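We begin with a single chain expressed as structure tokens, specifically the form predicted on its own.
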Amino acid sequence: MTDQGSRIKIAIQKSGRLTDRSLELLERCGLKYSRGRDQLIGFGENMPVDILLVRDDDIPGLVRDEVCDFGIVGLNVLEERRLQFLAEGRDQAFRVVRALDYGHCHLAFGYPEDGPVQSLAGLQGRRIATSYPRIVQDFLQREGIEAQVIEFSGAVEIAPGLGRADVICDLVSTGATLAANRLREGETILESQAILIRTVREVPAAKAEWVTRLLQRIDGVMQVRESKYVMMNAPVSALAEIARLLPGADAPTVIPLEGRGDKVAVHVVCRENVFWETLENLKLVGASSLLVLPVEKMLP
């Protein structure tokens, strides 16, 4: 049984936006574990990696506690409480490992429709209704705007139509929530995705391997996420053409063909997607049997 001093514990939400794609990108990462209905923790049968659901405004500080070694977690979520942290007097002793592309939405302000309140200019004086306080009011501190900042939990949007603010601020994904309360998207003032964070403290010389192999595969997971291999036959002379237009791509494999001293086999990795007219335009300049498939996993 492997010793609980070397198990790597890596803190998600519990429930949310961002649970499911971290839970898809560990299991990626070859991760199996076993969790009960009710339980929190998911015990890592193949790896020494465990998982603990937890709330996500609680995972800063777990790690900045050392309780987990990493955690995935909103970028508001994380400057939030970075702001906390800092104006405690308190050193936020976690460090951003990877933005991980996935999660994204952004902090903007919500304007009633026909408020007399349209832009920052009007904000002077004004009361805003946030879940994130710190966040708002550092923006405003740095734009020189008075205002009075309004926590408020639960549904923001709804604080202006109960006289409790005249604007707000809040997360923004497709825009819908906004447009069915009458609020106007207005300016954005943070841009949001989930990020992986670890502790600060030097990694025990007992999960240092695995603490790599586990970064490693993480890269490798993102990477392949838009890539594909592409293979085709080609004429010698068209090389340079196609690999100009083969989009993201590492430097090709080409393959001598058998009795074909002017054609080629080439192979390659594109780290963007690949679409039909790129296709169209290798067959354009030579290229034949063109082949596009998946790419399922990747050690960088």
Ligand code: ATP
The other form holds:
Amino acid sequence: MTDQGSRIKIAIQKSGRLTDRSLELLERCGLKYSRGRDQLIGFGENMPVDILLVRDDDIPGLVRDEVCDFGIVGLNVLEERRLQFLAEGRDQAFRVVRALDYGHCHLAFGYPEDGPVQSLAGLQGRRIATSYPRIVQDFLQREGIEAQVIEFSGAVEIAPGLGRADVICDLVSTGATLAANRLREGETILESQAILIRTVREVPAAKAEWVTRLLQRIDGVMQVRESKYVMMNAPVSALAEIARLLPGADAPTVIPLEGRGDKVAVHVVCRENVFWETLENLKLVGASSLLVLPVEKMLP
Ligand code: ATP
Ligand code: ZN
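Please show me the structure of the same protein in the form predicted in complex with the named molecule, now that we have looked at it in the form predicted on its own.
And the full complex, kicking off with our chain again.
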């Protein structure tokens, strides 16, 4: 496991909004790691997988240059970099593997509450402050709007107050920052969440087996989040109705109950959350002794 060439490298954000959930995902895949003294690398102790802790903006480039095999980054950063690489003549710099369902936010316009611009129609000829100039420019072009895009690396929301811009386009999750700066949330131009990306080229054969295992485990972790194991006793006659009531259920396991010809035990994995209403409806069709358990691990 000491051979660098056979170790998988994954870039994640060093410290920020995506850090905890990204580390948690890898830990739930079974990875145990120790951090080096400079804290920039997490060395996998039980898998040939190392974690590189970097600024999120650097992650698409690290995957493009094959310094890392995988990266986890917000779609907003990914899209901005994709447009940049495209402009530089690299049409495919990385492959999107899957959306990871955390780090949700959206890129939206913010209009000063008492300003002259209150909709897309009013943007013509105006100044827009944003940290995502390429995404905004791309949007404006598609909408046929000509406006001046001004790049801000942070604190975009204060740009109108400073007289530097007429409107902003920035990431929003709750809208509290916009409201605190007397900005009204406008149109969304990108819905974002954490995305797993990988290199365009296939990994070397020495890494292939662990790459497959890692991706399967990530799938497993994603699936178990909502999955539940449901057990109940039920009349044989109600089996069809029960199958209809259970959300995203696999084929149930049906086990005879000792001395009860008319009743069976039913065990089933549901791939969606099971709500109280579902249990109440199951009871109505004759199920009893209902038990819902969280699923710890899953390998299809
Ligand atoms: P870095 O130092 O790594 O460059 P950063 O300041 O660019 O950090 P963070 O603020 O930690 O980045 O956000 C990282 C990512 O988290 C964003 O790019 C975005 O995908 C996601 N995110 C989720 N909610 C929000 C939010 N409310 N505001 C900003 N980003 C959010
Ligand atoms: Zn950043």
